[in-house]
Amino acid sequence: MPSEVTEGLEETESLSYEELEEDGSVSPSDLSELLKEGTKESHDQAENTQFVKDFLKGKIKRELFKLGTVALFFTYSALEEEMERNKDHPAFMPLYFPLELHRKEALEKDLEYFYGEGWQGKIQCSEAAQRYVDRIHHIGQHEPELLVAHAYTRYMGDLSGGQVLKKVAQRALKLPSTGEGVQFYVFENISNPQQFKQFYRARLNALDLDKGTKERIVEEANKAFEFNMQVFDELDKIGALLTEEVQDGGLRLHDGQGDLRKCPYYAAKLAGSSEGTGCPYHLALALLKQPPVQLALAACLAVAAGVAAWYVM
């Protein structure tokens, strides 16, 4: 990187992000504008996936949210590993902000909240997330300039719509207002997200890239959206198999009637509790519906009736 560019970066680092303003003279050839316009269709498609639409309506099941957090963990682990590997690459160094942007540590906190101690052994990377991870590792090792596309797509989205999703998740899943379970959306070292995004776009535009490389970055950003949509579709398919009933040993713990929230044992199951065997009342009802249990009960009643008759005689 030319020394004058390096000096410029050092000067901006000494300022607070609140003092940094985006240059109003944005050119259509600037990378930030190319990315904005070039990914508009992909962005709209991602926002209109069933998973995102349901999420925004607050229709998100706790188990599905947990799996989404797992996918994010593997994605950001790969992205930040490759960013660390390429932090001195001239095509990426100006966008390296581990203190402000990196999400892996926050996701670890969320996973510990949802899965408890030893959460590392309770999760696995899904097929869709693995394809995303593999792509990130490939470009990090062979085409590091394209990391710009993935960093832009993920972090700028997290600083924008991600803040809305945080509030929706807290309300829909009744998560603590203190932030447990949604640390992923909390950027403690960015006091003003809007100004930081302006600063980040200015850094994008300052990258010394030729037209062909910019076009490849835009193309890669669209691929990043595709990978995200594949993860959304995968979660949709999993969500279709998740019902409001919790299965335990093949027995149905709720008969589909009444307010589930009035059964604290059942609510604990929905909240991911690994203890207990379900609501005693609903479990008893479920057992009574099993033919073998009904036969055994009938036999017991017959014996009881015979004994009662013997005493009456």
The other form holds:
Amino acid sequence: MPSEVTEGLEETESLSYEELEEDGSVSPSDLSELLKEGTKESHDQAENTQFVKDFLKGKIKRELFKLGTVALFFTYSALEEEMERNKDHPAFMPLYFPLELHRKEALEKDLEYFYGEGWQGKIQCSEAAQRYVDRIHHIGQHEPELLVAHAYTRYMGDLSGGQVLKKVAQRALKLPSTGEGVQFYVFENISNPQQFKQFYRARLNALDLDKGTKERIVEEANKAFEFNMQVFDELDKIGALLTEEVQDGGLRLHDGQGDLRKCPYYAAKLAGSSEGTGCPYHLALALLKQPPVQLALAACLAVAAGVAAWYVM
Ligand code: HEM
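Swap state to the form predicted together with ligand HEM from the form predicted on its own:
And the full complex, kicking off with our chain again.
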């Protein structure tokens, strides 16, 4: 193992991240600084994608949030598979924190919550997510020294915005306050995200890397941002295609009393497809709201009343 990696580890290995003192000193050639500075523009762009802006405003539909969770599941499955493969590689080993960081299990719980039993058979990897997944596998298998770029882009981002995004999703989708559906945002084994990020940066800086490799890592991190933005854009396009009925959680057809999503017909239909409701009760309610149907009904009632009156007389 290169000596600098060993030395870097010696400084931080015996301490848990909670015990690590933040001295705040950084050098411009530190990988953590190069990454932060070198991805600033990409970060700005990611923050300004329509999907992310809408999400932050709470403008996220349940179906779209579910698809976002699916994309994350495939991404993290690939990332964590490659991190397992490379956990002893000197260019990755110091950043291997499965207990603290790994998200696949949390995403599995979220998907089970949203899609129910047998969720594995109800989801598929989208085109944009597949391109991201393919890149992660390529890096893990052929250029493992760049894997850290993908870990940095996702985990540091998740640790930075997790709590806010969790609350936004819970409020917008009326998810239970007990955390079902948003486990992805909960880092159970990290009590202080700010401190952990500082610890992670120290580990990044302790990697024994030449200037060229550091530059390639920054380049790869920018690619990782780009893959994320492609997933966001794809979700945005899907969101625009979703029928208004599904976008509104089907509430257009609802009579305003009670929660349509609790209707078993509706839940079954949504679980299987992105189409609208097929529930006869809600369909009847919707029909009754149509003026021509109301007119026809009134006419039928009038005729029936006339016939009844004639019969009685
Ligand atoms: C509107 C959306 C977003 C907001 C408001 C936001 C906000 C922030 C903030 C305030 C930090 C600084 C945290 C700190 O230094 O402690 C941060 C860091 C970070 N964010 Fe975001 N972020 C957003 C979207 C994203 C996205 C989409 C990604 C990538 C997929 C991302 C990746 C990162 C990374 C990697 C860092 C760590 C920077 C570093 O310290 O080196 N962020 N974000």
